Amino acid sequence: MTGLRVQGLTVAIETHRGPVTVVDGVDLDVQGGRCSALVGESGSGKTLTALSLMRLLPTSAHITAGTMSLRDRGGDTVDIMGLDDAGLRRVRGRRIAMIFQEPMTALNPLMRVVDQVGEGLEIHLNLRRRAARQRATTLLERVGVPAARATAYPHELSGGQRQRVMIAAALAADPDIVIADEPTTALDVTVQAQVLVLLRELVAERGMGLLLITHDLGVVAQVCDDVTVLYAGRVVEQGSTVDVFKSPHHPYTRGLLASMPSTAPRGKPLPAIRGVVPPLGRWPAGCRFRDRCDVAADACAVDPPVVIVGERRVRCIHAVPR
């Protein structure tokens, strides 16, 4: 079975104070035919984690520890950490692809969208330009962009159509794993629902693994099989979406779920987690959530271990359901 396994991923950013760890020991397991979610507030490290998996970090950031291995449909395992630039070019788009957060900054404004989708087919599948264009047009139609719009430039398309072009470009070379970074953030509710249904259909149809990066727990409930909750660069809870949503074990997960408008008591103020995510590298000693946690105790000043509760992994000494 295809899959992406990440163990102990640690990323540091160079600052005027020296290197600061921003992603700390993250473990992920994205399996073919399933959708996994990575959730958390802004500043939790979600996007940097996603960029690390593609080895697309900015020059000020670098991976300091961890392993990343990709098992493809042929049964071969690729050590992503061990790849040089040429190896990465062969893997990106062909084995692992990414749907970026903002299409207008990711798409080339000077290229027609059919050519942008076809580019991956020419590079990875060695198709000639005409054949690549034909296949790209078919793929664009599959994701909901009419053939008549295939020759448009990005600025001539709506936000939903541009997002669909991004999906088509990511799927062009039939990758084993697709990483989607906030793919529906800029879309209205109706288009968002359509894109989510499309992604779920493509996971089932192609047997690919999907890692969905989002802060929207409603989206996770709709689409994902399992969920990883990230806070201040660390995984605080991992498990199946059904289990985590039904019975969250970590206080942070409980706070996120309680703050969803759909779960708030009618006629009462919307619950919120007090405070904000601490700045990078200025996390409190011990549990990084303790300054915002309603059940924090003196023992939380010591770094909490990862507790296994059934099939759940929770980083908290209060790892019990509520």
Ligand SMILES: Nc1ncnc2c1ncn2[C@@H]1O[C@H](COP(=O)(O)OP(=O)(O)O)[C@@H](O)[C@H]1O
Given for the second form:
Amino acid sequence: MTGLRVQGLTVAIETHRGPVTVVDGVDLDVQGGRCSALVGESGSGKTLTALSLMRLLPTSAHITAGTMSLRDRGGDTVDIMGLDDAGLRRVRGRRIAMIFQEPMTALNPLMRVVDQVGEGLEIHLNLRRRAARQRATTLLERVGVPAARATAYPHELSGGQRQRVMIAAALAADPDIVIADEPTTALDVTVQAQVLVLLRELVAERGMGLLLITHDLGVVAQVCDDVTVLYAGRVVEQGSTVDVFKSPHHPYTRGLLASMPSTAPRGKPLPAIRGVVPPLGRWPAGCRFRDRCDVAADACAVDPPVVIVGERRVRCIHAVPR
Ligand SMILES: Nc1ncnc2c1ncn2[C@@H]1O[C@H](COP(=O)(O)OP(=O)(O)O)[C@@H](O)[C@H]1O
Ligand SMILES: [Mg+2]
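To test you: the structure above is the form predicted on its own. What is the structure of the form predicted together with the ligand?
Up next: the whole complex, starting with the chain shown before.
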């Protein structure tokens, strides 16, 4: 099975108080032809998880434990943790590509968009300039950037078009896995929906695996097959989107779902999860959510085990195994 399997990923960040674990034992499975969501409030460790998969962490952060293995569509298995710089250059862009949140910072302002997309084709697929440009133009059209706009510079395009250019650049080398970190938060709602539909179609068309990172559960419901809920660097619930939305088992997931505008009762203020995410590393011992949890008990002061409920994994003592 094509895909990326991550087990026990742990990332520490250097702070003036010493190293703090910000991603703690995360397991993820991103399968070819499927869309997996990684959700959680801001600061929960989503971006650091994504950057780990690309081995692109900032210098202040490092992976302290875990395994990551990629099985590509050719049937080869790559141990991402074991790659040297040359190996990483072969994997990044070619096997695993990333779509960033803010296209203006990721695109080169001085380069025509067709050339930015074409550059990936020249590097990864060894295409000549002309062939690369041609294929880049086709790819741009496929993601909804008309051929007439292909020679534009990023600043000449709308936010939605720039995000499409990023998607085209990420897809240029036909990667096995695409990681999209909040790819639509900078866009208005209608464009957001179009970009998500496009990503969904491309996953089906190309059989690539998509890891979609978002803090928006509406987005998850719209496009993702399965979902991983992160709280303070730990996975609290993981399962198929349909299951999790139908009956969330973790109190944090329930809180997130209840505070979605589309599920909350109309005419009333949105119920919010009480309290705030504690600052980096200042989590309570045991269950990290217990200070904000309505059903917290004394037993929550001890690290809760992962409970398997059907096909679901839940890190809460109240979850009943089935
Ligand atoms: N380069 C960095 N240096 C120090 N702390 C960081 C850095 N990047 C992220 N962090 C901290 O690590 C935690 C997780 O960050 P991040 O993965 O960006 O969260 P998310 O993407 O879920 O909002 C946050 O508390 C954030 O402040
Ligand atoms: Mg982030």
